[in-house]
Every structure is written in C-alpha cells, then in structure tokens.
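This document starts with one chain, in the form predicted alone, laid out as structure tokens.
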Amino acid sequence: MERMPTPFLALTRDVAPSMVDCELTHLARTPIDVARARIQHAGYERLLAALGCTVRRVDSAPSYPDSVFIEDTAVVFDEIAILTRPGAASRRGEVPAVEAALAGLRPIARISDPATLDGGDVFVVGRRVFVGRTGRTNAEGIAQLEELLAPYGYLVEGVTVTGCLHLKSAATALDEATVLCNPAWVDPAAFAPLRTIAVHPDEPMGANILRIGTGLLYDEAYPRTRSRLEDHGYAMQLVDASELAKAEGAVTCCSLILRTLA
C-alpha cells in the first residue's frame, strides 16, 4: 500500500558534540550532558512524527554549538522562506545548510545586514505576525521582515520583550485563537482581541509550546502550567527537554515546521 503523504515537514539537525559551548544569555552556564541531550533530542523527533510530521535532518554542523535550535535560522511561510540573520554573529553560519535544505520547497528570500532576527522572535497567528524586539531581533530586522512578508497580506507587530531571551520563551500561540504567555516578560495585549492564558508564576519558562496543525508538544517540566492548560480544553504531547534547556533552548527551537503543499 502506498503511505499516504503527511501534512507537515518538521527540519530538524542534530545536537552538536560542541553544545556545552553554547550562546547564553539569561541563564548560568551549568554543565550540559550531550549524549542525553541526543536522546532527549530523539525523543522530540519521534513525538514530532507522532503529530503528523516527516522528519528530515539537515546537515549536522559540529563546529556550530547552538546548530541544535534550527528554527532561528529561518521563518517559513506557506508562500515564502526567509532565511534569517541571526542575531549572535557566532550562529550565522548556521544559516547556509538550511537554505540548502530548504531550496525548491519554497521561494528564499534574506534578512541583510544591519538587520538581526532570530526565528525564535517569530510566531503566526493567522495573518498576524508577532516580533520580538529583543536582544537578537533588532528594529531594521522587523521592518525587513515586514516588507518580505507584504504582498502576501501578512501583518507584522513588533511586541516588546524583556528578561528573556526570545519571543517565544514568553509567548506562542496554542490555536487561532489563544497564546499561552508570561506576563512578566511581555504584555498580553499586545495580542488582543486573542485570549491569552498564562503560565503558572513558579513556571516563567512555561510559555513555550510548539504547535503543529491542532496538536500541541510541551515540556515535562511545567506540570502547573500544564494543569491549567488541561483545564482549558487543551491536551499535548510531552518531552523531555532538560539538557537543551541548560542552552536556553525549548521545544520550537529544535525545528522549522513547513505546511506540506500540494
């Protein structure tokens, strides 16, 4: 029997035997074990088969120690892919094996310099395009990103970030209609008229949630936030991401998600 074709593409690429290296921004550096890192990052692929995604890796890049969090090198749309300009110099050269990979899936264009953007400053909601202004995505990155994105109507927002490193350490989106977010770190109407539902206080780092057509993967380690979730309506996937945590990584980091087109 022929295998029927999945909805979605999940890119991924390997934890690099450098990770222990990694850009840190808000977090101490704790030692990170690299061979658990791996199973974690095994268990992540495997969950993301589960919710409907062919998983394909990019090239492994050894020498990148960040290399892991593939979804800031890019922000893909069902029309376009625009390949980032991170913004830590050392993660730059991250960017040339995804545009490889993402050659003849969807037209490519480029933030350029003096522009930075992060993928992980980036989410959708419909039409809607929420920014991160933060210490890797910077305003000309914003209005880059903008003028790619409008002849296909989009609507670009920058929201304003503090005390973490990315947008979506504080908020992402759990459907069309609800972000899940911090508080502390970003104002929830910046999203209206969405409904914002927002983690636990002893949870800061729980606004991060990968969605993935209506399925949703989460980490373990927010079981309060979580509760709440469930108490909404909400059910998800979830994994252990611990070891990619030590390098402020979180479960969007470890993948660009394209909508498979006909």
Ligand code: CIR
Given for the second form:
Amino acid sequence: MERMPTPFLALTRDVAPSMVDCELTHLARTPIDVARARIQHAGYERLLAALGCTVRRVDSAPSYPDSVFIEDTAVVFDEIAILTRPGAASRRGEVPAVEAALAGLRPIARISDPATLDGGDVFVVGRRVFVGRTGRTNAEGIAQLEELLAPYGYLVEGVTVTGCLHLKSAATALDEATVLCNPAWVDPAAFAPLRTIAVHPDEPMGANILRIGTGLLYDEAYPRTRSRLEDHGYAMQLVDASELAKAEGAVTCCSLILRTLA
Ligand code: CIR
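Return the form predicted together with the ligand of this protein as a structure block, the form predicted alone having already been given.
Next comes the full complex, this chain leading.
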C-alpha cells in the first residue's frame, strides 16, 4: 500500500562535533555539550515529525561548526529555492550539500557575490517577504532576492534590525496575521498592518518560533512569552534547545521546511 505523503518536508543537518567553534556575534562563548546538543536536536526532529513533516537529514558536515543551522543556507518557496551566500565566510561551504538536497524538489536560484544573505534574515507572510538588514545580509542580498522573487509576485521588504544576529532573532510569524517580536530589536511598525505580539521583556531571545502549517514549535526557555501567547489562544510544542542556543541558534535555524507539492 502506498504511504500517504506528509504535508511538509523538513531538511535538517546533524550537530557537527566542531560546533564548539561556532560563530558568535552577540553571545560570549560558553562550553557546549555536543552530546547533549545532539539529544536536543533529535528531540527537535521528533517534534517536526509530530507537526506533519517528513524529516530528511542532509549529509553531515563535521568540519562546519554551524552546519546544524541549515536555515541560513537557503530560502525555499513553493515556486523556487534560493541558495544563499551566508554573511559569515566560514559558513559558505555549507551550501553545496543543501543544493544537492534541494535539487529535484524546487527550481534552484542563488544569491551571488558581492551579495550576502542568511536564511535567518527572511520570513514570509502571504506574499510579503521580510528581510533583515543585518551584519549577515547586505543591501545587495536584499536586492538580488527581490529580483529573483518578483516573477512570482512576492514583495520583498527590507527591515532594520539592531542588537541581534538575524531578523528572525527579533521577529517571526505566528500565523498569516500576526508577528511575534522583540520591539527592542525591530520596530513593530515594519510589519503593519499585521498584528504584533511582543515578547516578555525578560525574554529578549523569545521572538523565534517555528511555524509549520498551523502548528508552532517553541523553545521551552521562554515561559513568560509562552503564557502571553497562550493568552492569545496559541498552542505550541515545546523543545529544550539550550545547547543550540549557546551557539546563537534558535528553533527556526535547525530546519528548512518545504511544503510537499502535489
Ligand atoms: C552563526 O553565527 O551563524 C551561528 N552560530 C548561529 C546561526 C543561527 N541561525 C539562525 O538564527 N538562522
């Protein structure tokens, strides 16, 4: 009997043994327990499956410390997958294996020199594509993304971000009408007329939530923000991602979610 396809495909990547040498921009280096990070990552993958994803691991890249953060290497739409040129030079070698994994799933395009763009700087609501202006994504990267997406009717909007690594450290979508954000790092007006919900001020890192269809996956480290979201009627699956957070990663960073197309 033929197995029913799941609504989503999640590409993930193993935690590299070299993760202790990861890039850090806004965080001080603290010891990372790689074995524990692997256990947390496996728990994350189980939740992806529970939220309707077939989880497929891209070939591991032991010598790329940040390769678990696969989100930064591509931006995937139903119509096209765009390979990025990550802002950190140390991460550019992560891209070819992701290209191989995406081949056959979507037509492929790429961001090219001198542009830089990290997938962590991009989120989509409807046909609006919000892109952070950050240390990782430059104006050329935003312009190239705009050009690549224009034929499909997407509107690319640059968003000023201060104080954190990526746009998605500061804001992510909860659904097609609402953005969770940290107003200290991004001006909520950038998303108007969408509704915004602010993180609890004690939880500045709490604006990163992973939306999969109508499901939400969130880091258990932000209980005050979680209760705000629950008060608004949101339910979420919780994961412990504390070791990944020490590498400045969060829940969206560890997967590329593709809608399964008929
Ligand atoms: C980096 O600095 O590139 C990694 N240590 C963390 C990347 C996190 N990725 C993401 O937020 N999309």
